[in-house]
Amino acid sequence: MDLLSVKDLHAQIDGKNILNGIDLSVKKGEVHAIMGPNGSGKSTLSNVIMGHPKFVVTKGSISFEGKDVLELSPDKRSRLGLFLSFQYPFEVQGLGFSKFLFSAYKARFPNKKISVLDFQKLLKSKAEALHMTPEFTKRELNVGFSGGEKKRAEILQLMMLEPKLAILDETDSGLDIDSLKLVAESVNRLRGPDFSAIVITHYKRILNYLKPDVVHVLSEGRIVASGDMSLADELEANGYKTVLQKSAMGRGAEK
């Protein structure tokens, strides 16, 4: 059974169609990369999977571990083990990062009994792996964080909440090479039969470290090509034009 199964997914926002028939299956332990031109629907797909209320699903299905999640709110999907790392993380003034994580941790693991002290010890160990000082988690959530700090804060949340499927929406955007390696190494440490990921990116560089099992190309709200890492190599060398032309020719032949 697939961990995530998306079938013939159509979605729109403000009456405009964005997704036009997405089919995507992710098995346990797999890492998938989704690439594509600007405006192709990559971020929309991540938001729809997580249940963003602004997007309306007009056709198709999304199931997670065999359970239909379309009627579930974002927080209920999160409790099942879905996680989204935002392309542009929000700043929340007045909310301490550590306090936020403690509340999220208790919601994610309602049956785990953990004291504030033990949680802080766990948080400190995870933060140190990301080269974060203890002072970092005492700050307000994302307030005054640099772009790289916001992305590392997202990965720290990922490490603490231990999702079954993480969707990383352009987590590599704006990262210098050291931060990029650190983020990729942290994700790689989570890899195993109980962790899968969908990595949305414009660039191959993070994929060099993550080495995805499958690479997809999204265009005009559809997955038009899928393959192994060689597909990302082709995109890096030639851009999207050749792949999109091949896809258009294939659709023409089908007609």
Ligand SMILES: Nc1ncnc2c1ncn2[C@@H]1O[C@H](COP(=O)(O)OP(=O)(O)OP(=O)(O)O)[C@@H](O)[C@H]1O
Contents of the next structure:
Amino acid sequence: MDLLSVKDLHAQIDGKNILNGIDLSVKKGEVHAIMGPNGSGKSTLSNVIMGHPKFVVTKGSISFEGKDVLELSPDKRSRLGLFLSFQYPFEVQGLGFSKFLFSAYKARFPNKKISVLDFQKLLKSKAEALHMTPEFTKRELNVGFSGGEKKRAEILQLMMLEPKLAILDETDSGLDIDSLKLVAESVNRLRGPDFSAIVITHYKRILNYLKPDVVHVLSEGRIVASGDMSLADELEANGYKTVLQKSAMGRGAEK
Amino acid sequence: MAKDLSKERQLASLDYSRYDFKTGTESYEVILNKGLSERTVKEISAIKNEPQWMLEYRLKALKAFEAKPMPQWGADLNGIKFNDIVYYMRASEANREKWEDVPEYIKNTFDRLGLPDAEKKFLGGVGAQYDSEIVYHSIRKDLEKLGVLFLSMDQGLLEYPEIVKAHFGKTIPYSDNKFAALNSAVWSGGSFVFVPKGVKVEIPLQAYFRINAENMGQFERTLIVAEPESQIHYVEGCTAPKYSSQALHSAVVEVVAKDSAHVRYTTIQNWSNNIYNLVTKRAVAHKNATVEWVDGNLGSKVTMKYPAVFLLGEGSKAEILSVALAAKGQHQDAGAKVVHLASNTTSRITSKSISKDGGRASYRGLVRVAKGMKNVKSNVVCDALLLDDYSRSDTYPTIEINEPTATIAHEAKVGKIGEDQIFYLTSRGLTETEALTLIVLGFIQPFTKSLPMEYAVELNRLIEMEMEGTIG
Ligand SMILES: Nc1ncnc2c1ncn2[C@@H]1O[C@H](COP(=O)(O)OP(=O)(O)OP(=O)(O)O)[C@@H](O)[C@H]1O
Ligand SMILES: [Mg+2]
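Switching from the form predicted on its own: structure of the form predicted together with this ligand?
Okay, now the whole complex, with that chain kicking things off.
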């Protein structure tokens, strides 16, 4: 059974169609990459999977572990084990990072009885793996974080909340070379039968570390090509032009 | 909302001894008829056995009260019926409310805050005679050794008439405004604090320690005198809602900070939502003195309160930090006032307000720099947060600068919690209510962090409870 199954998904915002029939299946343990030009709908797809209320799903379905999630609020989806690492994480003034994460942790694992102290220990150990200092977790959520720090903070949240499926929306953008490696290694350590990921990126570098099982190309709200790492190689070498042309020809032939 | 165990534990371990009051045997039987007249004022003064000058002061104040028109700006005060008010009740009478009459929502709040029964009764206005002398005693011993006076205003007047006479009504004359005049005519209770020269009181002085009905009265009157180089942090009020059947509460607080003294005055008020809470608070700061007002307003029907600092001496500083939460049917008209009357003075005003469920929060502020005062700096930040489309927030800042060397910064923001911000937090498993609550708590965090720990915990808990009612 697919862990995540997206079928013929159409979504719009303010009456404008952004997703125009997405089909995507992710099995347990798989890592999928999604590449695609700016504005093609990658973040929109992430947001719709996570349940952002500002997008309206007009057609299609999303199921997670066989369960239809379209009617579920984002917090319920999170508690099922979905996670989104944001392309642009939001700042919350006055809200301590660790206080926030503690609340999130308890929401995600209502049955785990963890003391503040044990939580702090756990957080510290995970933060260290990302070379983040304990001072960092005492700061206000994303406030004044540099671009790269925000991305690392997203991954730290991911590591604490142990999702079954993580969507990384351009987590690699803004990370320096060493941080990118650290982040990729941290994600790789999570890999196993109980962890799947959708990695949205513009660059092959992160994929070299993560070795995705499938690479998709998204264009104008559709997945227009899927393949293995060689697809990413081709994009890196020639840009989107040839891949998009081929897919357009392919669709032309279908008609 | 998911149970926040750590917080509950923290709350449970709070030292409730500060609320201790035991039932006494004495009972007073003094209650005046409704309405206000010269006779009422004379009776109050006679009951208190006051010096003649205070009676005369009260009578002058009564005249001023009668002569002054109702303020036509600010909140709607038409609901106040001066003739329906009882202007004086002796302790036991003030608490003769029936527990059954305390509104259900207030009882629920008490339960959920986990307050002990005795305290519930007190806050619900039904406590019998009580007395916190035991708790207060040891603290008073320490204070006495330092020469610090900490008494009810009534007692202060009887025991230290010279100090009181020298300062009473000097910072806020009875003629200041209609409600200051009213308070000056019928005041009862409140605190009198005197800190001798050079004495630094390290622990916050909490009005709780000597909590009694007079102290928490309708027309309380507080005077704090900090002699040169002294330091004091006075804390009054409490975060749990306080019920009273008397609809008008009008307090006056006067603070005198002499040369290089440091006074911080923290208040949190959470009146039940039938109350008009009209408070006049003003401090004078002499040379190099610092005065800080920390003022939190929840509850009530209408609050009008603009803590003021008059910077009289060179190098003096004012800091005013306030938070107002306006919920359904409430109007919080709060703000700050700083008058720079000397050179090299600085002030900082930070005002945060939250409006929800149709509530209205207004910031009303004044910064004035007198002519010829050099190098004055003032910084005003007003942040308003609207939780829905039918709540309201207004800002009425007045800045009067008659001096080119002054540096004044004013920043006002009205924000709504963005859908994206809520989505971010809910995507981490928090419910929408929890997400909103965390954002609101974050918003007032600059205020909360300046409170003594137990107040901060209680305030956060209370806001969480307020927020739980916001959605769904
Ligand atoms: N709130 C909105 N209102 C109108 N259009 C929107 C809104 N949000 C997104 N869009 C549009 O939807 C399209 C897809 O945006 P999306 O953010 O999903 O692209 P993306 O593939 O993630 O791009 P990038 O690679 O630049 O991150 C864009 O044309 C964008 O302008
Ligand atoms: Mg994007």
